[in-house]
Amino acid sequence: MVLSTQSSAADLAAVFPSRLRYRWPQPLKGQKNAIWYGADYNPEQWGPDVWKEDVRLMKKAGVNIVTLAVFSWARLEPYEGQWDFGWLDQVINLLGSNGIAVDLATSTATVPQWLALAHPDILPLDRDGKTFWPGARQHWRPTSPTYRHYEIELVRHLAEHYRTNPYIVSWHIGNEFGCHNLYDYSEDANRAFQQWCRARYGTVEALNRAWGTDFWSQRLTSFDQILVPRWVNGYQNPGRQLDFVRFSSDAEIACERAEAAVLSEVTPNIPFTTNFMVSGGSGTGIDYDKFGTSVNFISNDHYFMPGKDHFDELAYSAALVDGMARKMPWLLMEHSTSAVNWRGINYRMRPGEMERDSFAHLAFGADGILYFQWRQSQAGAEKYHSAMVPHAGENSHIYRDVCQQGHDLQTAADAGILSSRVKKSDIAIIFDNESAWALHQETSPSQKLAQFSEPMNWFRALADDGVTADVVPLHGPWNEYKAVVIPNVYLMDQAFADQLRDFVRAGGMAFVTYMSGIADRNDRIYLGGYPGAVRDVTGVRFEEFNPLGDTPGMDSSLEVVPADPAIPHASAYDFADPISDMADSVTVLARYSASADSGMNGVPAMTSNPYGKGQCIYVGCRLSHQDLAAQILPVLTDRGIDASAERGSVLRVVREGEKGRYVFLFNRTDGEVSAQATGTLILSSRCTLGSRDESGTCTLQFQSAGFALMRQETQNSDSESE
């Protein structure tokens, strides 16, 4: 299928199957498989003398791949139709001849100034109608036919020029799609949104029902009457808002797919990817799991979030990327050696954190560790962003740490880590983009609700109990686990609800939280009481919501009292369901203790319901991860879900493969902790190995940011041949 410059998202969906064949970048000829290690490289910011010095420093550090030309459109096409690949040819040949592979970007992330000025119709508009002018990046409309024409022309020229280059091992399409131009309110976007809605609903009547347009006289009689949600003097229609987010995500994916179609045609032997921005600290407007079907392998950008939750957020995010990759190797395309540049206060990393964070991504399946960027910029908006070679140059602790990390990654590769995959956990936590989008809207019971934060809260709670959970997208294989967490999955269609019924009926355990199963995927509420979609599985019913807040005279929190006196009391905050009815089969695990006039005293807070051969635990309130860990630990133990001895202080991540089990141990705390482990120590950082007892178990003593990698032999790991 040949793509036109005006192909819609629906047309583009037909270009690829449901998920592209997985393909990983292969090493250069004559080289063996290794963990990819490198960075974004921007040689156009420097001269040829620096290029030669860079290659020397890269080889010293063990760098074996760099990403080129991410923001190079203005250098590649300085004038319309005039192409200059000479400088890029020179750089690629210099790198490749020195054994450094190239991940070549399509350079479409930011258009050159001449294009924006010659065709201002490509510039996005915000909801107030203001233009996104050139001066930053991504100043283009995903739905612009003009942009699509120039985008495809550039990609085709690049692909034709480099189709036989032996040093290019992968294509890097665009860059961080939707980072700055996700929501566009232009006429191009409006027309494309109308087409998208027509493809989704088929008839205007179906759309009217989905959006509930009889409310406030918003009923439509034609798809041509659909408007993108520009500024209004009141609440937006939530159905339209939700679909606009879906559409905006699809529009970005359509841009990537248009480029991918050209690359597949011209360079079918070179795999391609694009860099996601999966993070546990905030929601995203891109459906990355859907996006993942359009690339040969998944890549992610992740930057540390300063504070005490830094490592847990990183581990959760990496686990989610592993889930999106379906446990196939993925690439950490960008992270930082120290400070970033976009926060109000750009904190530097503490000693040991740079390497610890890299190996945490490796533990969760990243077989490539790349940074932004190689050499710290001397000018421009990111000149204070750290790099592998900082402003201080080779004689710096960052570059020395970079070299040490290159050596350690090679050690891990030599030990056979590339033959392994992340071990499947006993328990999966579901992440649902669309529920996050719907709960983020202004018309909800509480603005404190956020679906994207609850899965991470459960990940931390399970880690507190010594369990490293998998994080699985809604459409992933969550029903293949012993237990599953349904955290704030607000939008739930009958197909998902039936899957959950079948899962529990067959013997699985489900943890279902407050604000789950409330509405269908069109955000239409299930009638008859909450949680409407799965009342039978949970065994509970309630008639209204009870948000908690800081308004004087209203409850800000509620005490949670477990039925088992051995379990400590907890404190509910933000939300607490006033459960009014329960099935006879339900056992109350905890109740609220509150004032008599609150209507919440003695109301069940946490329940257990047998369903078929399985069990459903309903958690009707928001708890801190520490409180949640204490409440669920006995249930986990009863179900045979293993917890580690050093509960709460060390995170264990296991990769399994032909040559054994690779056990990563990470200090989650800011202090010193110890852990017990067996096997051979492959490498460690800020960690001391103690003596072994008769069983072969040794004690590891970790400093802050410390980690260790152990290898345990298995029956199939006798052969050490490559």
Second form
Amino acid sequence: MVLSTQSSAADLAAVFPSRLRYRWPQPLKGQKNAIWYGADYNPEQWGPDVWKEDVRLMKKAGVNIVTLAVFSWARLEPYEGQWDFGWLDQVINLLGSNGIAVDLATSTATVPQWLALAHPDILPLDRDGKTFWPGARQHWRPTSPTYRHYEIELVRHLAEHYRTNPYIVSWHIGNEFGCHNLYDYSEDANRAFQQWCRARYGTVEALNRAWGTDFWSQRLTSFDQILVPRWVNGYQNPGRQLDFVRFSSDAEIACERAEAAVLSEVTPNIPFTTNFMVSGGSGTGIDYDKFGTSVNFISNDHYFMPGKDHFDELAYSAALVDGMARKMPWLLMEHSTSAVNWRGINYRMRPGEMERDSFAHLAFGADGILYFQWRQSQAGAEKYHSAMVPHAGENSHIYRDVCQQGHDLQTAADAGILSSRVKKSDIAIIFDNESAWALHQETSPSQKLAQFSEPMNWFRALADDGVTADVVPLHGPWNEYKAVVIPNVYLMDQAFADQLRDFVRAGGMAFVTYMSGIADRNDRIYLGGYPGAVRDVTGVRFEEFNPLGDTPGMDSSLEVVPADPAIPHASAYDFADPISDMADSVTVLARYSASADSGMNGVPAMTSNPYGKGQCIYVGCRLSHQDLAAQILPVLTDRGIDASAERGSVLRVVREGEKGRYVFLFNRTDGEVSAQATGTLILSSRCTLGSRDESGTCTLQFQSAGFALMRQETQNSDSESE
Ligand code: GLA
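Could you switch over to the form predicted together with ligand GLA, since the one displayed so far is the form predicted alone?
Now the complete complex, all chains and molecules, led by this one.
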């Protein structure tokens, strides 16, 4: 892939670029490989005396890396073209000479005030034409040529200034691209969107077809008639809307690439990354799997979701990042030691959660654990956000926990964890951003459709059955697994459908859910009955959708009755396909029991179709993860996937490597649970180890947020049980 400072969103249209070479930040000279441990560090908020104290506290806590200069542009270039690196040199030397490596940010996330005032054309506009004024951060248009000019100037100056600095182990490009400026409706965006459409479609005719512009007289006769979807007095054209989201994602990636091109040229030996915001709890407008092709290693920011689902959400997100990283080490660039500042109610973390969260990310492949931020700010919008050193200072439970964690990460590293990678699961759950974007449109059959939550629902259901699934992006190697889940993969091209057919024919098992294979990648519906792209492999057909809702007189849920009386009944909600035809080969696994006048009584809810050497299960409705777990358990067991509902309260994540097998066990519940395991206990938190039986199996007793890490010799790995 060619990185260019001229990279534009149009360059990224219609291409899924090949991946950059994987490179991981190497330890400082004379130091051995360690799990990276640290935080964003904002020394410009403090004076030199505090810097010295910071270094003392960092060393005491085992911190070995900090991210510097994320929001430092105004300090580095206080006036146009006047550079001040003195303070940063001093900080980097202080850190580096004390053995603390630097992940240096390019500082492009927030433009200085002088730049915004001198060039107001860089300020984004919202869909109503309102300006994003300075006063917060990221108030620049991703497509602005003016911004690009100053952005590149800054990055070049930084790279040239630090090209030989021995303490910089990685570049941190920008910060959370698209967090505040993803959708821009300015003239720059409009021009860039036109170029993007031209690159994607080639001819206006192709675009007209893709967007279905003969509907409502929206036909275009040239690319320069294209408009970004500004406010309209009705429903947006869904094709344009979907492409605008794709374009906006590409525009952010193009900014990162423009910076990466400078860094690759000036500092070819320093790997670069940027921090993603992958989270299972919400959808995202950025195609992070595509973004992952433009960095040397993946980094993610993840913030805890208060409440009892937090751990599952974290585990799912981390598994998805592992999928995006293609099982290579990735960095947890930010999480919190306790409360954040940006929710309505900013709950603090409960005992044990901070360390448990870090080790959960480590279990799923994060070989570096960093926080936002090192020292809690005294002023500014994030002064109530927790940090490794809180307002209370060194004498605080958070700092003590931070020190304990530094020690525990060292213990894990000494046990050889860095030589291992996350073990491949038997089952992959596909995640598809574009389907999520298409389903979130305002004119879908039900506003309750949410592709981003259905893969997580399956992850949880499988966890309930004692299976830790891999989450694999659509363009990842999902067809190399024993079984695959295709949850709400609504946009499906023929190439994917063919791959799926080949996969099942060759003996694979596929679970396909409602709202999958309905439209092609341009959101044009397949005709002849749903699910048009996969009617043959699923063996089912239906002619209408049947959303469920709470309107009086309508069904809000439907009882699902399995054919096997040993399986408990379930309750379908939000969506239940009225399957009307089935291939002769299909077996019905469960049917709805409903009133006669609903038209759903006896309709198949879950079916199984043998196809080639494999099997395709169709799940035509939304089920809670608990219900889903009970329905799929026998199917998993039949296919030789090691599943057991008894194991569901503890999530097991395995990393494997030349020095052994590392089994992480996490309490998924908010009560006390126990589990059995073999191997040597490396470390644990809120967990007690009972005695062993003659086979070497021991019982672990977990409190809430408890976890344990065991190591097994590789030759014994198969005898491990729980
Ligand atoms: C994001 C940003 C940080 C900080 C944290 C607060 O992750 O990257 O600069 O604002 O949120 O949670």
